[in-house]
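One chain comes next, on its own, written as structure tokens: the form predicted alone.
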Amino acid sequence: MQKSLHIDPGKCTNCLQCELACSYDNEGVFNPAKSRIKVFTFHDEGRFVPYTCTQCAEAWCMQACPVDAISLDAATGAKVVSEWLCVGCKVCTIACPFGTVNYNADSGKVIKCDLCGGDPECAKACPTEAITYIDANWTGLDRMRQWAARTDAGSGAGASASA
């Protein structure tokens, strides 16, 4: 069974535990700037939205890499950056339409969510279950559209910033 991250922005309190857990697991430091997940704040709406790589089926980042440093982890479905192959050209950061592939100036390589090998630290650290790691059949575009429609109806505002 393929699993994926499911994010419920309505449960996010901006505690940043996901960012801290991610940066510690991947970089060995508690530094949100080095996290592969970011919590965006929508001040006008008083909402917070955790956001990370969605592991796209088309994976433009993987297709754009000139040295094939991004590959598919068949077990998790994650698109994983090979640190020893990455040359730090940043082409994948440009190719990603969601801005979830980032350059790490310390290493000179790119970083992105790799689902922690199938045991995502961000989901384990989230105290409100705003981030969960569940059966992939229960996540996806249809669920995002349902949530966006519910948000539009309830607030009268557009949902483009939350989906």
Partner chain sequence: MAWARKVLRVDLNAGTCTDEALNMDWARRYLGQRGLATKYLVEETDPRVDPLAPENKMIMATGPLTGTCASTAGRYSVITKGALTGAIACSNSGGFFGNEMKNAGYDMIIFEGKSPKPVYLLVRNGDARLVDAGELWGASCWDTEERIKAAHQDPLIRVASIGVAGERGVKYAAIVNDMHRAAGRSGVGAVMGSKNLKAVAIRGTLGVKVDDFAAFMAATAAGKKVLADNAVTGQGLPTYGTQVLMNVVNETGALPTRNHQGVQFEGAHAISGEAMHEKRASDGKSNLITNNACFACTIACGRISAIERTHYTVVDRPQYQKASGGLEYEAAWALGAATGVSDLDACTFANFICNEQGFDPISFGATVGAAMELFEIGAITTKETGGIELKFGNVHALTELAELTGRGEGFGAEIGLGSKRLCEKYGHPELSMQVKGQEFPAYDSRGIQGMGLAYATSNRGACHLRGYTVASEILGVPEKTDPLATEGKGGLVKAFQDATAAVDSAGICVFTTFAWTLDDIAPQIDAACEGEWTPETLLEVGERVWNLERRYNLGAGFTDKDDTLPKRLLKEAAKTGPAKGLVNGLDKMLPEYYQLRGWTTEGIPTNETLQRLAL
Second form
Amino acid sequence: MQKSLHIDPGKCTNCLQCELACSYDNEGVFNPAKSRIKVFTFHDEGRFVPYTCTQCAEAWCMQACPVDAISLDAATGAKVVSEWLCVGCKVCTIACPFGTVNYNADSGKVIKCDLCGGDPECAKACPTEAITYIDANWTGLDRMRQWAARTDAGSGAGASASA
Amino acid sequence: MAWARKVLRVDLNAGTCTDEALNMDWARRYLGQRGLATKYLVEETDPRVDPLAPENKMIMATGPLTGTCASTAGRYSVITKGALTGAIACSNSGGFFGNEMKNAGYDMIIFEGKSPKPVYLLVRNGDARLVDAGELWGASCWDTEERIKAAHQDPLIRVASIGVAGERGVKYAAIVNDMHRAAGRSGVGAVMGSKNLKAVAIRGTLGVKVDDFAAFMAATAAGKKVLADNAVTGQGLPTYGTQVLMNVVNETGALPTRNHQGVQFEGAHAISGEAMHEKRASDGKSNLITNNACFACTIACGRISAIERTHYTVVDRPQYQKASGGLEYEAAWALGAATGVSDLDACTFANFICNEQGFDPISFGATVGAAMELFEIGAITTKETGGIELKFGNVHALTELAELTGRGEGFGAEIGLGSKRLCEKYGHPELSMQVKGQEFPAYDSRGIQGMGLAYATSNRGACHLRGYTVASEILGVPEKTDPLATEGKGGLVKAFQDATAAVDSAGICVFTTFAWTLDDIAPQIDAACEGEWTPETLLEVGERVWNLERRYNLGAGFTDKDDTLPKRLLKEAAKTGPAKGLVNGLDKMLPEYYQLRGWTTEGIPTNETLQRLAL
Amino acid sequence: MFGWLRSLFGAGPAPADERVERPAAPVAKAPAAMAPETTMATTAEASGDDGGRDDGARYVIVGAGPAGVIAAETLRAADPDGDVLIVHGEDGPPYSRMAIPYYLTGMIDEAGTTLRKAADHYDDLGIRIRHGRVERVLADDGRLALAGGGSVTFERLLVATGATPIRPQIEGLDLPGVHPCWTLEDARDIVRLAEPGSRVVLLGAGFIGCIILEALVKRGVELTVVEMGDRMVPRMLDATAGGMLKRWCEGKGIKVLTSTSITRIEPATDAAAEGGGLAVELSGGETVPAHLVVVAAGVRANMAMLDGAGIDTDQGVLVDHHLRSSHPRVYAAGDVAQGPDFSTGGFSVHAVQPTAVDHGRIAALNMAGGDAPYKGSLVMNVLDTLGLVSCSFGRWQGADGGEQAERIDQDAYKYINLRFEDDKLVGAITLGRTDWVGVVRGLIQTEVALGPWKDKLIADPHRVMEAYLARVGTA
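With the form predicted alone done, generate the form predicted together with the partner chain in the same format.
Time for the whole complex; same chain goes first.
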């Protein structure tokens, strides 16, 4: 069974340990600005929502890439950016309807969650189990995926059935 | 590594921002944040300066761990001469601002002089400039933060600002960052206001490195496990916040009530952490919305609360119906027990106003409590208060004064003086519950004897965070001592003071020390920073910092006569609870303390001590 | 594999791990490891024109851009028994025009421009690529006539021939030193001529012009941009954003002349030749010397081969919601297709990469016998002009009577403008923002009712991600 990140905003305290872990693993420094996961805050409601790529089946980013720089990691289901091949054209950043592919001006490449090869650092760093890495069927990302399907340019029927 | 090795110096007279290298010799001796910034202040200013004069400097400083993944490593401190106290001030805050400063490439920002007109400092990754704040002058901390983010189209800018309280010179005005974290005590916000500096806005994306990443990840992971496994940091604080203490301290007979007339408050439960969890009958919701962490904090003691929409404080004011920073223990005590108010939502509202306009709820609540006693004995009347029936327990008086104080209007302007000046003004200095001009926090030193010595000797005036012997005397951390005994408290206080000074210099939160000892902390600092950092060297740093602060205060004119407590605590015995019949035994503890510190009987560090600490 | 396609045809939802559209390319670790020769040589029909040979396949795709390649891959999956043939009008393996600017800057070599990096990608999938130019489409016969005499038969045809640059009517446009920038061949010429320090005039500050602009500046040329419109990228950016972009470019040392056209290009006189071999005369009367003139005056659908085929065309090949043309055997996709427009409900040519990708996939599903109606393309663009990133989405010009949310910071080159229709987001422009920007597409295309978040966005338009999470996602 493939696993995916499960996010429970109700458990998030906004400590940003996920962002620290992600940036350290990917960039070798502590720098939330370079994290592939980000906690969005709804201050007036006292709500904190960690958010990153759902590794959606539609993979708009991968489809849109003009130079084949995003590929599927068959083991994890992650869509992975090759830093060697990416030219930094940013088409994926507008193609991804979730906004989870971001341009890193320092490297001139895009960055996105790659599930750390199957052992996501954000989930390990989360002190409250707001982020867990579990069997895909159990994740709340399903709902996100349904909405993802609504973005699908194709038929509503086909797209929503894939969710 | 760990240090950014860069200081931003802002000359407000000239309007210039210049970078300079961090003095690494000092960094190795004073670590960072509280210690290192105090060293800079001591070297650069005359301790006799008027706190509100341009010649006073204000330093915002991070620690070497700030911005790393060590738990709670998002702290920064504001170091200056306090407007409330005239003593060294070091106000420590969490939230996200400290991390942003480090990520922008700075260990500290030194503000000197006074701007000819209101400005705010904008810092982006090593690029700093002063921006006109004419339009922001008069805005609350909340509005200021929102408007600066909007003006620069960057919701991730972190802002530390003063509200109207700081502009109007409320003596205990705070600097508020991230909506409801504050460098709250000693009037650092008034100093900032005196410099015409409205806010500091920072966006930093440079990243923070440490010396030995592998060792650091291991050490911080071990530290996080200790916090998670500890009953206080792993369960009590996340669940109830610091408000876990309200009922505990009340039962101990150490909850100062109605300006320290009593030591137990009949309404304590109503304003406790437990009460914040209880569902209201009216709308089925609780005061507490969620707990909330500061940057990198795996404890998450912060409270996010919302006031019942029909409560009189917010009924027609939707801006206060939103969730915001809820009551921490000290604030709940000051706004509640100290004033005899047991209305949780009213206390929450007053707390919101403190955050919104930027002033310290501890000093505010304590000053209202003192004013209430002045009113009850007839020293002030409705003539002075502008019609407010300033009696203990008058919830409307509390919330109205919060708003007036925040705006510096009416009788609020007098509440803004702090209890020492207020009580002196109305002829009853003995009714001010303070040390060195700063109001006590939420522990009565008749019920917790060690805290009396901690308060009396605290370098920034009465404060629980300079030496939190409550941990030992009440919670048994690191080991239990008898709260009613004075024996051994000199050593206990010194140990807590020195360790805390080290922690405050590192970039982490003192609340970690409910679970961590220096044995847990040293490996994290050692991995992050160049050089050898052991529990022993950290204690030495702490003691060095303490003595440096002490010397500053001596230079500012304080003497051993100021190492004392109000008569009430020394003469009027507690009337109820376990401490019934006790006063604080400061006279039994102070000489031992001086001796352990290596100070003369007049409280002056001996040459031998100074040499030992390389001061 | 391709379980999601099964579900499309009514076989029910597929488990997540089967929803794989394309196997991972076995990625070479560094571009340097892929010498162009190697890549070219390992693709079976990589070189030469297969000219006169007769050929045929169930599915024939004309054009080897993203629309064509995605369509071929999708067809291969949707109909494993149907053979797929791509007729590729240029030399070499299918490549991406989007990558050309990065080739111009030297960031990638030619191999880096290929659409698929695995050398045997097409062979592995059983997709044949044949090089040749299509002269005519004989739709009723199910046959293509190739230049050189050969023909290719098909059961279903996908026209994915893309666009060709518009050649403005300017005297001197055929002089040596005047180049379009569209094909890899063009790029090679420009690389040769655009030496550091040379004077270059770029005609057109549209989307493509701006992409080339960046590449030219990075090559260190002295650049003058001439744009007929009153601002830069007039079809992508509004006056505020276009004006800010112009100032930004000027700040980088580029001469930007808007509301200006080139009236004539002449060989330089001896006296002026030091400035370059060409003299470019502008509508204002001024003459600018140049070593090189790059023409990027827009593109139009490349559909000359359909002349006389009896297929309806307008700005492009008119296709219905199944991307089928007026002829039942002929489909069109990508820059050549005038397909359903998500925003207007009409039919538009949206010559952008994401639309090409959508078209290729949807057209292929329908060609294979499926019923995949297309909701329409959302026009969107992202442009990085010397570090200033601009994006536009959908109806950025606004909807009739719709509200908008705007923030402008001229000094900091930051701008955002959101356009609403009722309480839905229908368009946006951003300047100087790269974070989480794709969510604008999500908000527009999911057509989510924003409810209270419309007012929150009007108060702070940068909170698009929060709006999405609150109205759509897990928040």
